[in-house]
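Heads up, the chain below is alone and in the form predicted on its own; it's given as structure tokens.
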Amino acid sequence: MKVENAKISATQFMFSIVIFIRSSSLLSAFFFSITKQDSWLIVLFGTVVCIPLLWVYVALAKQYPDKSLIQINDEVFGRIGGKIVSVFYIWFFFTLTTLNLRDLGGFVNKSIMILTPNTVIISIFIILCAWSVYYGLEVVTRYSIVFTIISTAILIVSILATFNIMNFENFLPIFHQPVNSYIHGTHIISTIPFGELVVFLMIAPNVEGKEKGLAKYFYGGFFIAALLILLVILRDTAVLGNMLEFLSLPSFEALRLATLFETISHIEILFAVLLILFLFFKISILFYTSILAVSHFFKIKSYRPLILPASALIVVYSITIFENVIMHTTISRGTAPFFWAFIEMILPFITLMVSYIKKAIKKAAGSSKEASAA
């Protein structure tokens, strides 16, 4: 059953992955306090760890080119087993939407609209995201290429603007943290945000020309985003040094110190605007995949009637999910990566293995019938 007939180009798909990961600039604080000046190494380790994970995603998309993740679950595990597995993914998609909306509201409330209640900010943004989602996947992903170009240009400008205050001794000593810190940090970045790319298995069936090379676009988007995040971490470490572990918004604080050509300052405004655009993009993707997943789960012909009730649910969920930022950070550093790893890594791997086994059994049974007939 086709709920969404819109198609996007493979290039849109790739750059949507770039912006999706790049929007997690707020989350660098989750591992800065753990790995400190070695946080840039965590990006490299996380990238290597996630290469096999992306292979699992691509393999599933290739085996079932016209099916979303929810439909793949039904195909692999059967009607009842597939529904049970799909419940985990639907909860995950809605929770990610909620968490990112809460992050966006918190950032705007703290840095721009200090006197505006967080609930008002969250409600305004979910309305904008709902409007985007209503017009479909092509509208949601339309400006991914433009956002990538603009964000890369701003990143280069920010590096030039902060170069004069960088202290490269801030990277020393290297490999000075306990081994557990590197494992912990790698686990966090592998699940938040790299492993969140599992949501793109909901979008993969709508990519044009995917038969010719979905893998290169999946990997291409991932590696471009990982490189850009690495540059951000390197910049922030060189500028802020030991202050990193005490800041909730390292990139924002680093750009506050920047001056371009001795006359242009307050470059952090560009970061604020860009981050809002990024999070709007990511929330729209997550919102779209959430209600699309529900539509496939219940076999509803159109996802649009679900937009308003889902918007209300997400706003309430975002208000009640955490009491404060400290609780959010604590859970994101502690228990959340383990729940995320189960959904992002273990479930897709089990799905792929079961799929391979079922196809092997079916092939063997077919060969036996042919042999008997002969």
Contents of the next structure:
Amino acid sequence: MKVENAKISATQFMFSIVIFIRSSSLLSAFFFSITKQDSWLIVLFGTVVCIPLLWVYVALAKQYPDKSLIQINDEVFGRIGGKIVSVFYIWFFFTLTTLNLRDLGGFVNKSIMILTPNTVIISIFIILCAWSVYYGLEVVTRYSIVFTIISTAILIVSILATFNIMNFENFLPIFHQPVNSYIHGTHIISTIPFGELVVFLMIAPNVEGKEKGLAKYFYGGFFIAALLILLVILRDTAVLGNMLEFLSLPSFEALRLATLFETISHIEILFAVLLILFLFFKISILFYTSILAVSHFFKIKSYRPLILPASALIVVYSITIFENVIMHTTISRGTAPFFWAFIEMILPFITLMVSYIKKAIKKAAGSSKEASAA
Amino acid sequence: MKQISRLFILASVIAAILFSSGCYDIRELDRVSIVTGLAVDKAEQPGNIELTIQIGKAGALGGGENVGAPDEKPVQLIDAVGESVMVALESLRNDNSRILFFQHNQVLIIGEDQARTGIIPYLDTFMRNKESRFEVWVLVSEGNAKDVLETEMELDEVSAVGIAKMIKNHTETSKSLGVRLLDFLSKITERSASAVAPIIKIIKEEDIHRLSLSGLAVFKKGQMTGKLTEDQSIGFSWVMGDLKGGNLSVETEKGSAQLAVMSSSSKLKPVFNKDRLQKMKADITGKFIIAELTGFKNMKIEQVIDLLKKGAADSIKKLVMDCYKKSQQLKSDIYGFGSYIYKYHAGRWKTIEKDWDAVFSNLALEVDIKVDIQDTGKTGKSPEMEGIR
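Next up, the form predicted together with the partner chain in place of the form predicted on its own?
Every chain and every other molecule in the complex is listed next, the one we just looked at coming first.
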């Protein structure tokens, strides 16, 4: 039984991954305060750490080419075990959607529309996302290439515009933070933006030509995104120097300082546009995967009836999830990476191992049967 | 029929969304007061500050002769006393019929008395507030900061805007240097913990008062420790390598000259003797063109240039050392030597971090100056030199 029949091309899949990770550039403040001027190293470490993780995802997708993550769980852990594991994932997907929505509300509230209540921003945004999700996966991912081009163009413009105020001494000294902070930072970046790619296991069965090139596109998207994030971090560090750790929106402030000429200055609105674009994409993908997961969980034929209740749930959840920004930052820095690591890293790994073992047993059983038959 | 009514409902909903949204937190010009300048002074009550806000009046500004009453001042000053910036702002809000709008704020002027007491707790508000910007110019006023905002300028009716323009011009001629709030905070929170800000003062000539930028205020850990004169601040710029213009006067025994600075650069290097910091070395390069020559009778231009190069190096050295001695006296590492050592020699920095103040005030500075005179201007000779009789 399949809920979603839409097919997306492998290129769209790749650029979806790019945008998905790139949208987390808002979160750089989480590790800037920990690793300071060495944050760009953290991106490199995180990338290296996540390569085996991606391998697990790709292996899972290859093992069960026609099944989404929830269906894989049913297959691997049996009916009851599979449901228990799936509950974790569904909770995770919903929480991610909520967190990103909350981030968006917070950002718009902090930078552009200061007096508009958060609830209004969040509700309007979820309506937009629900609309795009209603029309399905193709609609959500179709824009990925355009968004990537726009965002990369803006990134290049912003680097050029801030080039005259960059100070490359800001990167020094390298490797002089306590070792702990490198581990902490790497943990954050590998779980918060990078490991979230686990949601793409819900979409993977719908990729055209996945038999041949899924791994290539999966890795490709990941590396492009990591490179873009690296550029963002480098730009912010070079522009802001030791003020990095004080600011809650480093990229926003960096662009605010850009002055190409008297007339082309204060290009921070570009960042705002970009961020809203990104988060629209990311929330749509997350929203889509959340309700797709639920529909696979209950074996419902179409996910569409779930859109309305799920939107309502997400709005309420995102208003109540944190009492304030401080709680958000503390949790994202401290507790969340451990929860996420369990869901993003350990669970898929266990799933893959169990599926290998099952296969091996089956094979052994099969061969022993053959042997006994002979 | 049903479809048409549905369409109608849809259209009206869309129209409602389009036309009535976005005005949620609208602020019309007649509802806001545009803040152009801020001044922080020490209040008479101990522990309190006096916050003065300069508000530009849109009606009295620029809009031709018929707009506004003829005698109406283009700016309004309001002030309040409070134990913190926010407390003072609150009481200002209560007394004002309009919303204060901070996005166009140009300058933040700190009175000398308050600067000497300490400014860090008051800067926090400007950093945290959603509306304020980091590019605000930070200045220190000789005397009351409020008076500076009160002084009218001849050409720029809003003095805060005039001061912002002045800073830009002066930075080009290197007489003073502009310091933005972000740079200031960045310097204060660095390893060296010292920063500078330009000094603004009121010059009283008969019945005319005008504003003038002169010299730099030196801050250490958020407290003003002393002042640099104009010449010393040029010496400071030479070491930092960010002198972009202005003139250098050179005196030699044969004649004198004014050299226009084209560009300058500087390279710092700490010299270590077996892990002990021995001295700092600064390699300064200056590129000039000749702007004015007097004297040098019966000399060839090549000889003059040789003389000038030597003379220029000497005068730069004097400016640099003068400033350096002053900063050592104030125990304020305004050059950021400490940060520099931390950046390039982080291991060694740990050993001197604790008593950096003592180390800095006894640290020798070796200056190596390279002068390059690139052009002689439109003429290669001068009326007093050989060749013209």
